[in-house]
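Let's start with one chain on its own, the form predicted on its own, as structure tokens.
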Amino acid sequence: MNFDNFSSIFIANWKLNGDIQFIKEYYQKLIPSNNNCVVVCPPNIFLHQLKTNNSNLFSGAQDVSIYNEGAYTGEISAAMLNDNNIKFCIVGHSERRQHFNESNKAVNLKSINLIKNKIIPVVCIGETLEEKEKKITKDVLLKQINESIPAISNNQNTIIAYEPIWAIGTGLTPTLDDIDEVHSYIRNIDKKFNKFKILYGGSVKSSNSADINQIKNVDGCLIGGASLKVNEFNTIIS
């Protein structure tokens, strides 16, 4: 996917919420920006329920298996996604690797399946308040880019987003001048990373979302519990 025909990616993490009707509402009100790349990620069992366009507005799942087939009960693989027109997952989100002890190595793993399936992983990485407060927010930056994210990665079929865990769901959101600060140290991690785009989420909200997303570093937003409010969202990404 060519990145560069949209001015910025927003993401709706819908995370354990919505039913049909839900859907069906949220999608009569949702007015899709030209400019920008839009895309709503449901529970997986509603995927099949969204609208998408194939140019500015797609669907995405929220996790998949690090098996690509098998006797894995419960598990959705790659392949089952991208049959189902999928373009987009996230992977290693906060919530994933707190509540289900999901590895650096599992992201990697369920990367690669996404990439050879033609999904693009939206990868997330971030620091809980302890290691804000110690100071080593890059540390653990470093290593789980570096662990998380696979050889076969460019900036044309993966993503980066910056979560930081502290804030997430809070209300709290670091400063414009630290979002620019971390989202400069990714790209400077290796060269390769210059060119990802590299979104921001934690408390993003239509008060602070054009702000955030006038910040050189970042190229879009990763969106949470703003996302399930249709008016808010769409003022968001407009």
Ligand code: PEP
The other form holds:
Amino acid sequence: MNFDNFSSIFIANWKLNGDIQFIKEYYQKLIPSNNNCVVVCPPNIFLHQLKTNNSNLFSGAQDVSIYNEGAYTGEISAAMLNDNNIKFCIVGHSERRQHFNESNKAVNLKSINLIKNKIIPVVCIGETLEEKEKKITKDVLLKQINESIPAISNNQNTIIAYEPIWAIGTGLTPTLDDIDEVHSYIRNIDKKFNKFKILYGGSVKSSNSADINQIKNVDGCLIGGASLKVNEFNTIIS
Ligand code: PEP
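Having seen the form predicted on its own, could you give me the form predicted together with the ligand?
Full complex below, order starting with the chain above.
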């Protein structure tokens, strides 16, 4: 996808929330702005209920199988997502890494399957509070990037989301300088990441999104809790 047409990319991660009435009301009020790319990621069963326009409003999945087909009860493949006009998929979210033992290797495999099916993996990386306090954030991110991002990834087919785990759902955020420093570090790990879109995620809300978004190395945000309140989300994406 050519992201150059967009000023910023905003991805709503609804996690395990939402129902049909919620979706109806949400899309009556949602105002995607023309110059930003907005992606809403509901639980898979609701993907079909969401409005998309294939120009600046898209639907995304929150996960995908590492398998392509076969005897894997409960799984959904990248080809199935593609068949249903899904253009984005979050992979390696810290909640999946933590509660479902998702490894860097699995994230890498999922990303390959997605890219081959013309879906953009949004690869999440981030350090725990303990790792931050030990001052090993950069080492942790380097390992996650090296192991989770496949060789076939490029700035048109893959997005990176930096989500410090200690900032997710806690109301805490790194300082603006810290976000800039980490994003700049990621961008410079390898020449190939220079032009990648790198999103920030972790307690983004309407009161801090403008400041975060104006950071030079931030290309948009991945938003959890605040994306469930449509008025709040409208302010973030406006
Ligand atoms: C997330 O789930 O990716 C996230 C960033 O959550 P929150 O915005 O609620 O911190």
